[in-house]
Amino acid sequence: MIFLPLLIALPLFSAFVIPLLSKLWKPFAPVIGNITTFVLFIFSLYGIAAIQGFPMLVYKFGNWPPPIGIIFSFDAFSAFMVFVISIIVFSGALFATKYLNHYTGQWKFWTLYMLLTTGLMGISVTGDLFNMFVWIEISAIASYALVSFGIEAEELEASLKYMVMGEIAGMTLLLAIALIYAKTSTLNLADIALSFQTIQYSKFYWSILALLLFAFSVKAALVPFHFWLPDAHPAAPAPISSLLSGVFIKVLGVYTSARFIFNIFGLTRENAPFFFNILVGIGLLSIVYAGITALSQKDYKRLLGFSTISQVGYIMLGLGIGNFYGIAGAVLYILAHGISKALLFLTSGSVVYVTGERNIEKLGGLGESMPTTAWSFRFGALSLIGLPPLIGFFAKFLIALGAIKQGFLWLAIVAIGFSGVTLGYLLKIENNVYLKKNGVEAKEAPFLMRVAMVFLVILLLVLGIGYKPLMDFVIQPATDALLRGTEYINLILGGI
C-alpha cells in the first residue's frame, strides 16, 4: 500500500523541487510537471486493480491504529477519484507546457499546479476530518492563485471573488468540524460516524449535515451558490479552467458531499427521503437555471462554466435519486463531464492561444484552420449532450433509468431534455466559431497542446466503447462503497 502515500508525497516533492531546478534549467519545471502527472495517472491505474476484490485498503502512518492514528483510507470510491484526477491534471500538464509560452514566472504556475493536485489527491484518499480540512484548503489557496494568474485586472477580480466564497465555505467546514469534534472527541472519520449512529436524526446531527452540505455546495458551484465559477473559470488559463471544471468542483464538492452523506451520516431514500428530495431540487435548479443561463452568453469560456454548473447538476441529482441507477450515472457522469468539459475548456484555450479572442461572435472559420481543436470540441460537446457511443450518453442513461425506477418518470423526462439544451448552447460555440466562414485567420494549436485534446478525445471514446468493463471493475465498485453505507465503519475500525 506504499502507493497510497506517495499519491500525495510525490506532487507535493515536485512542488518543492520546481523552484529550486527551475533556477538551473527553466524547462525543468514542465519536465518536472509532466513527469509527475503521468506517474500519478499510472498509480491511479495500479489503485483501481489494486482494489479489485478487497473493500478497503488502510494505510497507518506509524502503524498506529485508527482512531487514534492518522489513516489513508482507499476504497473503490476514492480509487474512482483518484482515476478520473489523474487524468485531468496530465492532460492539463501536457496542454500547459506550450500553452504557458504566454505567462513569465512559470515555475511558479507549475508549483502551484502541483500543490493543487497534491490537495486533490490528499482529500481523495485521506480518512480524517481535519486532514481533509487541511487539504481542501491547499487545493483552493493554490487554485485562487492560479485563477489571477495572468494578474490582469479581470482576473484578479475573479479570484478575489471566488477566494471570498470559498473561505466562507472553508469557514463553515471548520466550524462544523469543531462542533464534530467537540461532540465526538475524534477526528477519525470512521469514528465520528460510530458516534454519531448515537445521535441519528437530532437537531445537532441535522445541522452538522446543513453545514456540510452548504459548504461543499459553494464548493460544488451549485446553485444558488454559484455566481462565484462563471467569472473564476474564464479569468483562469485554459489548463486550470479545464483542472476546476474538469475535477475540481466535483472533489472538494461532490466527492466530499457523498462520502458524508452516505458513508458517514448513513443516510438513504429510505431513511431520510425529505433531505434526498432537496439534493433532487438542488442539482434540477441547477440543471435549469445554468443551462438556461448559458444560452445567452458569448464569451467562449464564460458559457462553459454556465455550462459546468448545470452538468454537476445532474451529479447531484443522480446522487438525490439515491437508487443504485442514479448513484452509478452520477459516478459515471463525474468521469465523463470531467472529461468532456475538461477538453471543451483546452479547445477554448487553444483558441485564445491562437487568436486572443474569446467573444464568439468576433471569431469564425477555425474548423478548416484548426481541424484538430474543431474536432476535439464536436467530440466533448457530443459526450456532453449523451450521443452513443460516447462515455457521456451512459451517464445520462443511468440517471434517468435510476428516475424512473425510482418512480419520478416526470425527473427523467426534464434531465433528458435539457440535453436539447446542452445541444443548444453548445451549437451557439459550434456555429459561431468553427462553421462560420469569413472568420479570423488562424493556425493549428501548437503539438503538445493538440496531443493533450486528442488524448482525451480517445478516453472518451475508448470508455465509451469499453462501457461493460468500466462499469464492471471501476463505476459499479465506487457505487457500491457508497451504498455500504456505515458498513465504512466496520471497514476502518473492524481490525482494532
Second form
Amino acid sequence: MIFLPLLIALPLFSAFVIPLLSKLWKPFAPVIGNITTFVLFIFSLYGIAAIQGFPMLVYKFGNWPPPIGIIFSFDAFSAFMVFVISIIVFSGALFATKYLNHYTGQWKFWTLYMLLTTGLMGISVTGDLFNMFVWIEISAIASYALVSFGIEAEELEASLKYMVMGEIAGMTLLLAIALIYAKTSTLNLADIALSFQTIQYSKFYWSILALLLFAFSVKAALVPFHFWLPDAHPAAPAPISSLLSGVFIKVLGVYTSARFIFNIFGLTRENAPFFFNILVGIGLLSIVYAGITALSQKDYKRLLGFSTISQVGYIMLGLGIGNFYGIAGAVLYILAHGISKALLFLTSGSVVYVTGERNIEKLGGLGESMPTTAWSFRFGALSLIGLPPLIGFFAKFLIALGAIKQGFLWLAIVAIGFSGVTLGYLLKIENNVYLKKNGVEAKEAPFLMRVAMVFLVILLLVLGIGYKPLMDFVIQPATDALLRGTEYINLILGGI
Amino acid sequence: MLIFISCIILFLIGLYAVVAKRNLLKIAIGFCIMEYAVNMLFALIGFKSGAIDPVITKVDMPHNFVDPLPQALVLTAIVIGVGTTALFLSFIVRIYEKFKTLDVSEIKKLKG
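Alt. form predicted together with its partner chain, vs. the form predicted alone above:
Expanding to the full complex; the earlier chain stays at the top.
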C-alpha cells in the first residue's frame, strides 16, 4: 500500500526538484517530468491490479486510526480516476516536451504541471474533507497560472475569468466544510457520512448538498456556470488544454460530486428521485445548449471547449439516471471522453505549432501535409461521436441502455440524437482544417508530438476492442464502489 | 447562532463585491472578505466561552478546552488564501500592463 502516498509524493518531489536542477542543465525539466508521469502511469496500472478483490485499501498517515488521523482511501473508483489522470498526464507531458519550444521559462511550466498532477492525484485518493479542499486548491491555483502561461492579453483575461469563478467555488466549498464541521465535529469523509445518517433529509442536509453541488458544478462547468470554460481551456497551451478538458474538470467536478452524492450523502435513485431528476436536467441542459453553441464557433480550440461542456453533460446525465447501467456509462464516459478530448486538443496543439493559426476558416488542406495529426483527429472525433469499436461507443450505449431501463426512452433518443450535433461540429473542423483545399504551407508535427497522439489513438482502439476485460476489471468495480452507497462507512471505519 | 449568521452575512458582502464591483482591486478585496468570513466562522466553531488552551501536561488534563482543530484548519486556509490573493494581484498587475485599465467591463477581448 506504500504506492498510495507515492502517488502524491512523487510528482510533488519532482515539482520541488525541477526548479533546482534545471538551473544546472535546461533539459532536466522535461526529462524529469516525463519520467515522473511514466512512473505514475505504471503505478496506476499497479493500483488497478492491487484493488482487484479488495473493496477498499486504506493508508493511515502516522498510523492514526481513521476518525482521528488523515487517511487515503483507495477504492475501485479512485483507482479508475488515477488511471485516467495518469494516461492523460503522461501523453500531455510527452506532447509538451516539443510543444514548449515557443515558450520561455519552461521549468516553470513543468513545476506547475507536476503540482497540477499532485493535486489531481490527491483529490482522487484522499479520505479527508479538508485534505480534499487543499488538493482542490493546489490543482486549481496551478491551473490558473498555467492557463495564463503565455501572458498575452487574451490569456490573462481568460485566466482572470476562470480564477474569479474558480475561487467563488473554492470559497463556497470552504464554507460548506466549515458548516459540516460545525454540525458533525469531524473531517473524515466516512465519519461525516455516518453523522449524516442521523440527520438525513433535514434542511441542513439539503442546504449543504446544495452548497457542495454549486461548488462542484462550477468546477465541472455545467451549463448555468459554464461561461469561463470556453475562454480558459483554449487560452492554455495545448497540453494543458488537453489535461484541463480531459481530466481536470472531471476530477474536480464529477468525481467529487459523485463521491459525495453516492457515498457520503447516501442518495440513490430510489430514495431521492427528485434530486436525481435535477441531475438529469442539468446534464440535458449542458448537452443541448453547449452542443448547439459549438456549431457556430470558428476557433478550433474554442469549439472543442464548448464540446467539452456538452460532453460533461452526458456524464451528469448518466449519474442522474442512477441505475447500474447509467452509472457504469457515466464512469466509462469519463475515460472515453477524457482520452478522445485530450487527443483532439493535442491535434489542435500540433496544428497551432505548425501553422500558428487557430481560426478554422483560415486553415485548410492539412489532411495531406499532416497525415498523423489528421488521422488522430479522425479517430478522436469518431470515438467522441460514438462509433464502434472505439471506446466512446460503449459509453454512450451504456448511458442509453440505462435510460431505457429506467423508463426514459425519450432521454435515450435525445442523448443518441445529439451525437448528430457532435458529428456536425467535428465535421466542421474536419472540412475546414483537413479536407478543404486551401494550400496552407505545413509539414508534419515533430516526432514526440506524434508519439503522444498515436499513444492515445492506440488506447482508444485497444480499450474499445478489449471492452470486456476493461468492463470486468475497471468499470464494473468502480460502478459498484459508487452503488455501494453508505457501505463506504463500514469499509473505512469498520476495519480499525 | 447569531455569530454564525453574521459570518455568513460577511461572506455574502464579499460575494457581492466580487460579483457587482467593476474595479479589479475591489474584486480582490471581495475575495479577501469572503475568505476572512469563512476563517472567522471556523474560529468561532471551535470557540467555547470560559474554556482554556488545549494543552495537556503530565500534571494537568484539562476537561474544558477549546477545539484546536479549527485553528489548524484556519492556518492552512490562510496560507492557501495568501497564495490565491498573491496570484490574483499578480494577474491584476499584468492585466494593467496589457489593457491600461482596471475596469472589468473594458477587459473584453474574448467573445463568442
